[in-house]
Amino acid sequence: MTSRIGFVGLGIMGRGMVKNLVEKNHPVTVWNRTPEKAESLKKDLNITIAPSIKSLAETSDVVLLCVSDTPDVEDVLFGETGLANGLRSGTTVVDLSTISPAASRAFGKTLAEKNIAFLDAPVSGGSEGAAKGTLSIMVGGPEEAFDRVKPILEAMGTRITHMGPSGSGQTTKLMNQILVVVNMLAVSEALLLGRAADVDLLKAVRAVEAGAGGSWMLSQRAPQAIDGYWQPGFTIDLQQKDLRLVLESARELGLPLLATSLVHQLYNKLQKDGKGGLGNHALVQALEDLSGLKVHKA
């Protein structure tokens, strides 16, 4: 029996996810805080727009969320007009947002009291991965609920991993975010060294990307920095939200995350300069300001 899917959150990631669900023949009903985004998507896809978030909850077997931050998830779930007012016993809620692991555990416990399964299932792969259906999805929560929704997740991603109990998906995503930003710091420094030595940067990237220093960030984001293309696959503002979650978790666990803290400060500088809407690969611009060099030759 095909599950009726409700989807909340049609931002840069959510739109791509909905597209892939529909193209793989999943029936999808959507709700978005900005109705215009839902109407715009309906012009291109065979979706139903719910008149209210409660209505979406009442008519869905599985509800997927993709919103910005912990307070947004809490409001969507438990606000005065939130999903919890309409969710039926036996429904599964899958949170694709990146939020606090501790909050995910708390949300899961509260919903379990109503016989509603909750999975924290943050994603990685940027807007490109959302559009292509190639996301990596890291899932925490009850294994039986994971097994039920895995075919749905496979419509949006190519690597779906059950990480363990509630909150473990979010912790895995925070590990991913450390790797993303520290890797981009290394990419930025490498590009600046090459520019200072007057090396052909694009040729250098292609020369080293298949070796031990290769990475997705190098292959995908370095050419964009070289070209001066700063459109976001993932914005600095959203990256900073994730780094705040990383550093909060590190504080709770008593961990010194030195490189992550440094990147957080460099992004602070870019946000102060009004660049929070740029792609996270614009980290290189903070180092350009410090060095007096430009990776991109205008």
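Numbering follows the first chain given and starts at 1. Here the structure is a predicted model, which means the values were calculated and not measured. Here the rigid core means the biggest group of C-alpha atoms that line up within 1.5 Å when the two forms are laid on top of each other. Compared with the form predicted in complex with another copy of the chain:
Candidate list Cys66, Phe146, Thr172, Leu218; rigid-part hinge between the two forms assigned to Thr172. Treated as two rigid parts, the chain shows its smaller part rotated by 10° relative to the larger one between the two forms, based on C-alpha superpositions.
Now that the form predicted on its own has been shown, please provide the structure of the form predicted in complex with another copy of the chain.
The next block holds one chain only.
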């Protein structure tokens, strides 16, 4: 039997996900805080708009959420007009947002008392991955719930991994974010040295990228920084939200995340300078400001 899917959160990620669900013939009912976004999406896609979150909850077998941050998920789940008021026993909730692993575990526990399965399922691959249905999805929570919703996740992503118990999807996503930003700090320092010594930077990137210094950030983002192209794959503002989650976890767990913390501080400076909307590879601009050099030759 086809599951009736409810989808909450039609930001740039959510819209791409819904498009892929509909194109792969899943029946989708949506709700969004800003109703205009739902109306606009309905012009292009065969979807139903729910009059309220409660109504969406009552008519769905699986509810997917994709919102911004921990308090947003909490509000959608447990707010005065939240999902928990309408969800029936046996429903599965899949949270595609990136939020606190500890909060995810707590939400899962609360919902389990009503026999509602909760999966933390943060994604990576950005808005492009959401639009193309090529996201990586890292899932924590009960395995039987994962098995039930896997065909739905496969409509949105190409690399779907059940990581383990509740919260482990979020932790894996935070591990990914550490790698992304610290690898970009590595790229930034290498580019700065090369520029100061007047090396052909793109040639240097191509000379080393296949070896032990190689990374996705080096191959994809270093050439953009060299070109002075700062359009976001993922903005500094969103990256900072995720780093805040990483550093909260580090505090809870007593971990010295030295380089991650350093990147967070450098991004603070860029945000103050009004650069929060630039791509996260604009990290190099913080080191440019400290050194008086420009990686991009204007």
